[in-house]
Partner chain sequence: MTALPATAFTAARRTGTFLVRWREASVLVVALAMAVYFQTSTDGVFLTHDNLRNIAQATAPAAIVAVGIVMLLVNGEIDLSVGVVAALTPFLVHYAVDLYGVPVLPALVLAVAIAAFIGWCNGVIVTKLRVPSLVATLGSYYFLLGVLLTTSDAYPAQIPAAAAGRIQSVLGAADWASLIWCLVVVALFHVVLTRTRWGLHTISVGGNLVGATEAGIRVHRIKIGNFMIAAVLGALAGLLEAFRINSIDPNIGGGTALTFTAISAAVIGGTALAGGSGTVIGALLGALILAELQNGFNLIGVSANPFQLILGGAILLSMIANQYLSRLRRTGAP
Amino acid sequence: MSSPALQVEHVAKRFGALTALRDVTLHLDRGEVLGLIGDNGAGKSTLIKILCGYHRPDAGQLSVDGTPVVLRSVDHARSLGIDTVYQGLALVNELSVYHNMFLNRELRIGPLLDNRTMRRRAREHLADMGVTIGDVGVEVAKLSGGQRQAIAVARAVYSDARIILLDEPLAAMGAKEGTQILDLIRALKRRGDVSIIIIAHNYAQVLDVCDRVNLLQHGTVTFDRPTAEVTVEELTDLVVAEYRRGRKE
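Can you show the structure of this one chain in the form predicted alone?
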């Protein structure tokens, strides 16, 4: 069997007296979409920041394609094909769609921007992913939340990311916009060359689009099962039971 795209083994992280991650072990197979769920404060954001190179773990080991790595920075993680799309998106609202697609990796002819090529490639990349943007020259600020999210994901894919971490990609979106992003994730699954971790709170959406689900509780993964073998009610009961135990303590 081939090595997982990403392997996390016994990772721990503390911030002073606060233990954010106790002992996290998980894996992401190649071409897989993994749903990462958990209550607020479970450690999801800290784990994502470790996987993208923003934080270094205090203990444990990360491996990419079977090779152990120590991520020195976000840029180092990106050089290994790991990219993150946050709720904030890191898009520049005043710039066009195509300028955002090539942000910090602009194409040039000598000292001048090659706007014609960037515009054409941005249009081709978005169309290839099934993302409909009428005019890639429009400012990002004028687009819907779903369109902005799709641009951020497309930018990661066409920056040669092989592992994409999506931090709450469906938060604060209406049904139509959420469906657009779910369709985009399905399109990436069909390609088979990108592995994805999604942090989400909507369990129905997780089960709809993910291959497997992990539940993070108190800094450790307590549940790992294919989505075909679990229900929304079961996931809800697990989280509610943990919440009630915490209240009693």
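Please read these numbers as outputs of a predicted model, since none were measured by experiment. Positions refer to the first chain, counted from 1. Throughout, rigid core stands for the largest set of C-alpha atoms superposing within 1.5 Å between the two forms. Compared with the form predicted in complex with its partner chain:
- Superposed on the core, the two forms barely differ at H76: its CA moves less than 2 Å between the two forms.
- G178: CA moves less than 2 Å between the two forms after rigid-core fitting.
- For R121, a C-alpha deviation of 2 angstroms or more is recorded between the two forms after rigid-core alignment.
Switching conditions: you have the form predicted alone, so give me the form predicted in complex with its partner chain.
The text that comes after this line covers the one chain and nothing more.
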């Protein structure tokens, strides 16, 4: 059996006195879509930021395609094919849609930006995704929450990444746009060469698009099962039962 696309072993992360991640071990197989769920503050975003090179873990080991790596920076992770849609989206309001889509991997002719090509590609990618934005030259500040999210997702999806990390990509999406993003994820899955981790609070969506689901609680993975073997009720019960137990103690 080939090594997983991404392997996380005993990762821990503290912020001062606060332990965000205690001991996380999980893996992402090639071509797999993994759903990551957990309460607010469970440490999901922190984990994603470790996997994309933004944070350094205090302990633990990451491996990409079976090779142990120490991610030095976001750029380094990107060079290994890891790309991210952050919960905060990482868009610059003052820049146009197409500049945002190519942020930190701008196309250039000599020292100058190749605006024409970036503009065209941004338009094509967004059209591919079924996102309607009249003018890709418009500043991102003028867009709706869902449109902004679509741009952040498009940026990661069209980056030739092999591992895509999506931190709540559907949070601000309308029903139609959310479905479009889910369809896009399915299309990527069919391509087979992309592995994806999605964080979402909507369990129905998680079960709909993911192959497997992991539950993150108290800084560790407490539940790991193929989505075919769980239901929304079960997942909800798990989380709520934990909460009830916590209150009784």
